[in-house]
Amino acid sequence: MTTSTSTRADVAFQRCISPHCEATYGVDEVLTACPACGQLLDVAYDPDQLNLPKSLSFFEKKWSQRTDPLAFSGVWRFHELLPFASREKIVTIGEGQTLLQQADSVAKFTDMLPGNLYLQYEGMNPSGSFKDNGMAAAFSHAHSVGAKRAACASTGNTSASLAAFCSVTGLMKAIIFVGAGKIAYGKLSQALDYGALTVAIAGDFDDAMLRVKEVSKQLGIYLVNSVNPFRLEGQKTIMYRILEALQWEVPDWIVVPGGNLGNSSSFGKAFAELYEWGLIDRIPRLAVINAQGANTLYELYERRGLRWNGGSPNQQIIDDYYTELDRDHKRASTIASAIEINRPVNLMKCLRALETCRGVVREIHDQEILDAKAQVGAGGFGCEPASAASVAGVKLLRQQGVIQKDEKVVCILTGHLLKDPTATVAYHGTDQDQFNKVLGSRGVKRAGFANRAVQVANNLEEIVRSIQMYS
């Protein structure tokens, strides 16, 4: 892969996350792990070279510069907080135009006080999920180093985002790996429609991730999965926009679904940096919510006691668990396909984030996810199943007394309702066979908050009677 000098080597560099290594590399190098020890890498910044504002309110002036594509972007208007790419190489497709919505109806469902529960709706991104935040950053780095092809493994949202960036800009060709039969049609349709080369392999996300790393290395293709440290730089801007919406007041809790653990990792990094730079006075707590059918983090963190431990986690705990997964042929299985992952590539960074944010991890059954999803939808913000894990997690944490009802809580809704309409229609529909096929196989017993269509003959009097009866 050819490289250029369009990165910000004066201020940014890559650093191994292990405090026992801390090897550093240039920002113009394309790496997904530390060559010295194999650990993950951070994008780090020289504090003496950073042009930091005196307060976060500085970014409010960007709203008067909306004709500037960088100021319009919900990622790049915070360029001063992730200045690894030079301005002329930054790529944007209008990502980050998202909303933080106070959701009192959902607060009631979770037993929170009115005015205390917020939904950060990342489904408003151009490709319909939070992935566009990270893709804006990774794609800009790829453009900076002269990449012509970019690849990813995906449960659907990453592939849609990469395909969108490639098709809109024309700068690169997209190659995506998916597990055959392991991707919702709403997401697969995006990758196909946007023109990406789609490789469906026999296996699941973990298999696809293994192969795309091998192929990218052999063919010199730029890898945009969240093992890429620049991806997480873009994802941390979700936290900046939440703070912006709250008038720079730090909430008490951030609650996020846990799949590959890129979001939780990036959120921890965002708050650690803002605190270190003196731009916030406290760090919120973090709750990461697994689906029961893909609960690696919960199993390791809550049941087996795995901790970051200041950068010295017990690797044997991880190795033993992964050996058990292989021995028992256990595959991830959940209706929340976006988090259907057994081997999260950002596990170590997430452990660090949990330590930084005094975090907790919980697991939620698919039934609870779908019931929470229906409540989110009834409040006017439809989301895909994985997103609703955050709301179901708040409900559980309230029941356990971990979250107090008067605390300020933000749930991350990671993807749009139309990412997986099949699950929604099965939940609300009257077709029992479809329910059993789509949801019953996942252990879902009932549609507790179903909004079923009213079946009526094509007769005016009967239609009027039905409307009067049900409205």
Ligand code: F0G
Given for the second form:
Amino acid sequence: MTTSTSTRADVAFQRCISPHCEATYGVDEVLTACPACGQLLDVAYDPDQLNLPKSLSFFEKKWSQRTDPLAFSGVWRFHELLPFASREKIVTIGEGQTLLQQADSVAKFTDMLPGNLYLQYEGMNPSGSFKDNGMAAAFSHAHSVGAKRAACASTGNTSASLAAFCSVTGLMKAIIFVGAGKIAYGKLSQALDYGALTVAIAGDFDDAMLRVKEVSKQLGIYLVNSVNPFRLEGQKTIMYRILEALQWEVPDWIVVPGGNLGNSSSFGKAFAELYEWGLIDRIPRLAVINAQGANTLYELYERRGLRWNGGSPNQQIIDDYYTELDRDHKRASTIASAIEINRPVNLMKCLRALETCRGVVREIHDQEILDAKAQVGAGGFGCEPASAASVAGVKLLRQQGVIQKDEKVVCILTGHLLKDPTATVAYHGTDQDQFNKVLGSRGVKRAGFANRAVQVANNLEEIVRSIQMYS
Ligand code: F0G
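Starting from the form predicted alone, produce the coordinates for the form predicted together with this ligand.
Now the full complex is given, and it begins with the chain already shown.
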């Protein structure tokens, strides 16, 4: 099989996700919703035109072609499974060199058997989060259609990723919308250092999201948030790399934090397609983990019984809930600032993914998130708070007997430890005021796994004594 170099309008198109509409649009159109009915869009492929391999092991041979940037990319080496862009227009900054770690100490913490819990470190991407997978795809689409400016609203990682793609390639100007004070310092540093036009709005992510949609429409700026269906095509490759690391064995569970619900949506699409294309013979289950202070999906799916329902979800349940949020002036609030979102734009696609993957949703308190985060750090490379929701979710699902201890479970660690040093230092630190300000205000009471710095005078004898006492 050869890699196709043709333009891809022959194989790819956009299609409304509603089975009642299914309107289709060209692959070159820039859309974030179906013009006919307002629902989200998928990137879809004509099965007769796809150039699919016979088995997933086909992709292993790309490893020997690593001097080709598209074979090196952890996204584009799976080009055959997301063939919407022609080769000449594909952009890569070296994304997707990530790692699946078998994490036995974290397995113990979550009450899994050794060897059965895996951590997928997406923080190893160039901008430090999983967003680079999706950005490689959306940015390539933007480049294909000749965009010169790209915008997003962000809790910090999408913006860092867009800013990096712009600075590294020089192809576009990044315009990013963030909620003032709602973005962790690591992420803000990236946007500023990479030279993005950073618009800090007096509000939160949900406000910024509404505004960026209006502004990009008015000014004709390419929008890279995950309402852009091309973003989610790139994020499918996280699942491909997990399968690859497991030698193409499908795990029992994928556990992922839920914010704007792009990842969960794209994972569901990845598995539905692989199954339909005959490349896997079963689909793993999906657990989406909300922070308790930003728990729209949990509330709607687990408490109010909202389901995709074959494409006919009960919209009234959603409308009622959002009306309640407005009436009660309820805003999202969690230490996991990446997922501090109350109005997830991909809700519908996520419901579909939950149906595809027989999914469950759980909510986790910030205390559990931080304790899980400390355990991930103590047993490996660490992660930012939102990512640790996945591990805390496994612990809860074990307690509830939903996940069995001998099942194979993969937690997606979505962002790098250094994204949010404030939360980490407040947890491990000895400064009670800082603890109260950063964590206590969110109902976090203890730092059960804190690794405190030893305070010692600048005196050789005392330093030596301390080291002997603690090691
Ligand atoms: N984890 C991290 C580290 C994130 O940055 C995000 C989302 C999520 C989880 C949630 O993923 O939206 O696909 O459900 N961050 C977005 C941003 C919202 O703007 O960077 P999701």
